[in-house]
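Only one chain is included here, represented as structure tokens and corresponding to the form predicted on its own.
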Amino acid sequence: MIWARGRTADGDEVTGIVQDGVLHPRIGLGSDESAGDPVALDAVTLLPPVVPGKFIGLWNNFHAAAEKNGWSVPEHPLYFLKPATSLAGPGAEVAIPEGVGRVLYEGELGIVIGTRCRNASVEAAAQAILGYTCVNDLTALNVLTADESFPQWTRAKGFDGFGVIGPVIATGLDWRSLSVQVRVGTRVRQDYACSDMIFGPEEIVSQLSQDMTLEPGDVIACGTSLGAMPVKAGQEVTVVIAGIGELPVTMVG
């Protein structure tokens, strides 16, 4: 099943199920309740599928970084929270702000909460998972680093627009069959398989949960693997993920 959400021509903001490339609207995310007519996929435009009210993102969780960069295997998610004015969705343009120096994508696999959970198992954890999409956790590298008593992930990771999500929802998918690939223009710079993860979706939810009690709609970026690297003003940046689609971005100056 795919999930979106979309702005109609009059402008209202509608959330459904996509269909034969309808969208049936509903009264929430994960809801079979119907709320109005449908609608043609291709008059609306797509907003980010959900506005999350906690957007998580995890950082060193794969392997293959983990190696080549020399860092421990963590014992326990490494994670930082983004604002909600980070929310981008398809087909956004998003500014590089002045003086901030590199910016980096980072396309990832975002978890969709579905239901309410609060210290979950990791069978609970699994249930509590709507679905999948794509997120480019945009990163300002030189703002990150550049207090050497603080690391400012908030700061470096919470510019507007540098929490990107879309195009859709899809429920129903093995994680662990799934690659991200991230295109700059029509270059491939980054393509991992999600099987490489040090801790898969449904043991991030059973730990986060442990933590904070997380909500239906919350997103949780699962971290990124090789190959981030600085983007330009001018240049177009699409994470792809089969089975979810792609999530384009133009980052402007």
Second form
2 protein chains.
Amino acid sequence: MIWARGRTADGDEVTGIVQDGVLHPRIGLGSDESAGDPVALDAVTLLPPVVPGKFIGLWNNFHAAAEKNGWSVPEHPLYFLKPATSLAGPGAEVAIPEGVGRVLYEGELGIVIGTRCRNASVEAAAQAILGYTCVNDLTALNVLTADESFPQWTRAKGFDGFGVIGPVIATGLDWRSLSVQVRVGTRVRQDYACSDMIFGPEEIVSQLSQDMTLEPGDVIACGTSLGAMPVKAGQEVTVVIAGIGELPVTMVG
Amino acid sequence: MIWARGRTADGDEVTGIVQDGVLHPRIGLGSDESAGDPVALDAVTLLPPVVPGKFIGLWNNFHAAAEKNGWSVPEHPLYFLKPATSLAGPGAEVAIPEGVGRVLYEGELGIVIGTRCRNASVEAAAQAILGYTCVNDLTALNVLTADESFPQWTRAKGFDGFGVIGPVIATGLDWRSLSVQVRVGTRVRQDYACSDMIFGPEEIVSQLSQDMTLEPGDVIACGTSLGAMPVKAGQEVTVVIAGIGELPVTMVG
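Return one more block: the form predicted in complex with another copy of the chain, after the form predicted on its own shown previously.
Full assembly next; the chain just shown is listed first.
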């Protein structure tokens, strides 16, 4: 099943299920209940498929990246939060703020929570996952390391538009079979298998739910692997995950 | 002016202005527009006075604490985010999660944003501040430092109930004249002057607004100074700022 959120020509925001090029409105993400007449998908501007209450990102969650960078395999998922105002959707223009130095794309698999969970077992966590989306976890690398005493994860990853998700949420996927690609222009710059994750999605959700209540619509980006590189104004960066789709943004100055 | 949010005996959530022990409902925080009949304040259960879209906390923002701990004075406010699910209000019971080790209270002044701002000058930032509230920025200290490669600010400060705000939002205060006290039981454990801040509220709002759009209801905790100490289940911890009020919570096991 494919969930999308979009704005109609009338300016209404609609969340619903996509079938055969048509968006069938539902009263909320994950709901069976209809909320109006179907709308042709090409008459809708796609928005971020959900507005997460919490937008969590993992660091150091791929064996290949850990090995290459000399990072230890963590005992617990290591994570930060991206602010609500960083949220952007497919086709967005994302500004590179003046004076921040290098900005990296990071293509990632994003978990979307479907049901509230707290202290969930791995089995319960699997049930709490609604589906998956693409994430571009943009990061201002020089900001992250600008203060020696305090790595500025929130600031480096929190600029407006730096949390790109979409184009849709796909349910029923086996994450172990997925790969994440990032194209810059037409050139493939990241291409890695999700099966290389240190903590898989069910494990991430289970462990994070020991720390805090996870709620419907929360998004957890699973971290990136090799190939995250700086981007410049004018470049189009597209995260691609087969079964979910393509998530393009254009970087602007 | 004093803004509060509460739940009436009928279960309705009301935001409004407090005058002479009566809550006058308004259609939203900062609005002049009435939203119903006045309610006696003692018939209302106070809630966190706002549900922030972003709950930001500063680290290392007091000269006295920086000196004592040997921290450099930062060039830019250093901050993290607390998740929405960490929010708690006056009188809450806050659970100390099993196995997390020491949990510290941190009494702080909280800025509440009144109007959207982006790239605000210090003068514009002053206008964007609606008022101030008390914050108890609870922190699981051992979690923060459990991984050598990655200080876990989000996790350490993100447990359910670890972001206590209230009891109200007071407008028109001069922050330079305020002090923050924390009582554990009847004993005063923190008592410091806000005038010792490295970055004052207008400067914080101005600088953060260069990084991200600040929106009405966003809360920024200004950091704590000396005297943050571990608490145990059974203890009542109360943050007190004259002109705002008392913000008590009970720690539970």
